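Below sits a lone chain in structure tokens, taken as the form predicted alone.
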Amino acid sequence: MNLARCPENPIIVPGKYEWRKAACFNPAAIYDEGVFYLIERAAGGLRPFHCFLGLLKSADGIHFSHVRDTPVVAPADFGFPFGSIQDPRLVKIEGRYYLTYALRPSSYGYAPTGIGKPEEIRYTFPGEHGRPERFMTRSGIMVSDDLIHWTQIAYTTPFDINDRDNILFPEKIGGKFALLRRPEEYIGATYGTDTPGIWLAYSDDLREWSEPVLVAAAEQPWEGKKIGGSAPPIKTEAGWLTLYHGVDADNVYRAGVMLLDRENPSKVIARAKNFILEPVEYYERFGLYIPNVVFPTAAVVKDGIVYIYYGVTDTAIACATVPLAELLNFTLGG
């Protein structure tokens, strides 16, 4: 698979506003009524690492400008002024926009791998309130009619586990909302996987969710540490084309692709053994904190071309494109 990286990558970089001075990455995106909209995860600093969500728009999917100079979502909106709102995914269902996100309730110094950076200096941040969930990440869903004003619907995961990469399918399946999840603690014989994998749950109202079932777990060395959903699935005649990310033993992040059954997306129809994207370019290999990361969180289809938006080294945002038919053939070809 040979994705075409945009020659202007990274297409969105930090700066301009205080709340996004240090980083902007892992965006949600949608193409709606002739306009590309992108919701970035952004941080004004690294210690502490408070993340916010900002809204941008574009006519061509490459050159974006901010819709407003303040975030559209902040952790304080959830009652956690020293927390972090992370990794949004965006869909439009029956005329309304739905945003899934991960919320970390407390401040923290950002050091997920400890690789390729100076020794971590620990601080005591305001907001480290001593509650057991202060190191947990909880996911949830918001709704909006204009992409600017968002209302919380519900949390989709409990506080006592780390559950990220919650992603809604862009339409109901069998009359129900469908949600991909990645609960970190669902490992071991009880769960049928030795490493964190991709799970699926259903809901009638977006508030009460079924117990999740395992969809896919790591199979190849490049995804041996864990996998998780990346972008909202793309509906095709063959099935739901689904991007996911894999992490290897050296904490290198790559992107893969699988095809899920249209009527029963817990069933994997096809899954490419090889990744479709790995860190190659300088901006994908070196950043503020984490090296060797490509992290797709959005896939937008326009005129038969898939625009894949991905975070690079938790620092900036890049774009790669590929014909939808080519990506589907690659997936079916294994």
Second form
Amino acid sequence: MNLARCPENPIIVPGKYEWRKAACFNPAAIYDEGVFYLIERAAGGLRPFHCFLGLLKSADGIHFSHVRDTPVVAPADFGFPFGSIQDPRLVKIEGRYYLTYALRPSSYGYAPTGIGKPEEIRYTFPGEHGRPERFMTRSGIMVSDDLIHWTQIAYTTPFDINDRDNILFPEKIGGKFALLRRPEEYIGATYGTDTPGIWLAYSDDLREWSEPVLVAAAEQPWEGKKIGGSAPPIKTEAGWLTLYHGVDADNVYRAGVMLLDRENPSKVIARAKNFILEPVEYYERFGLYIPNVVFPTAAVVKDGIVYIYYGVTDTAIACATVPLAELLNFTLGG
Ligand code: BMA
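Follow the form predicted alone with the form predicted together with beta-D-mannopyranose, if you could.
Entire complex below, previous chain first.
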């Protein structure tokens, strides 16, 4: 599979404003009425790694500029002034924008180890008394009509598990909203998977969600530690083309692709054995503290071309493109 990395990569880098001085990565994106919009996860410092969401736009999908010089979402909006908001995903359903996100009530930091996974530094913030649940990531959904002002709708996961990579399908399926999840603690015999996998839940109103069902778990060595959804699925004649990420035993992050049934997306129709993207370029291999991470969070289609936006080493944002037909063909084993 030949994804074309953008020659300008990384296309979005940290700097310019205090709140994004240290890092910007793992963005949401959408192509809407002739404009590419992107919502970045950004941090002004590394310790603590206190993340916000910023809004950018672009005419060509490559050269982006900020719409606002302040974040459009901050963890304080949820009552967690020392928290971190992360890895947004964006869809437009029936004329309104929906953003799913992961929220940590407390920020953390990383110490590089030079051997892959950095050590996590946990801080105690005023009033927290070092409670372990402060480090759980909980996911939720916000809604907006202008991409700037966001209103919380609901949390989609319980507070006592780590559940990230919550991603809405870009339209209702069988009259219901559909959501991918990645509950990290849903492992073991009762859950049917030994490693964290991709799950699916439905809702009539975005507030009450059905019990999730397992869609996919690790199969290949490159996804051996865990997998999770990456970008909102793309609707095709053949099914929902779904990018996901896999983490191997050495903590290398790669991206893969599967096809989910159009009417019943808990059914995997096809899944490429090989990944479509892995850390190769310098900016994908070396970063602030975590090496070897490509982490797609958005896949936007314009004129038959898929623009894949991905965080690199939790430091900056890169883009790669591929014809939709080619990606579909690869997924189907062609
Ligand atoms: C995952 C998520 C991502 C991050 C990645 C690599 O668990 O937290 O936000 O990019 O780790 O650090």
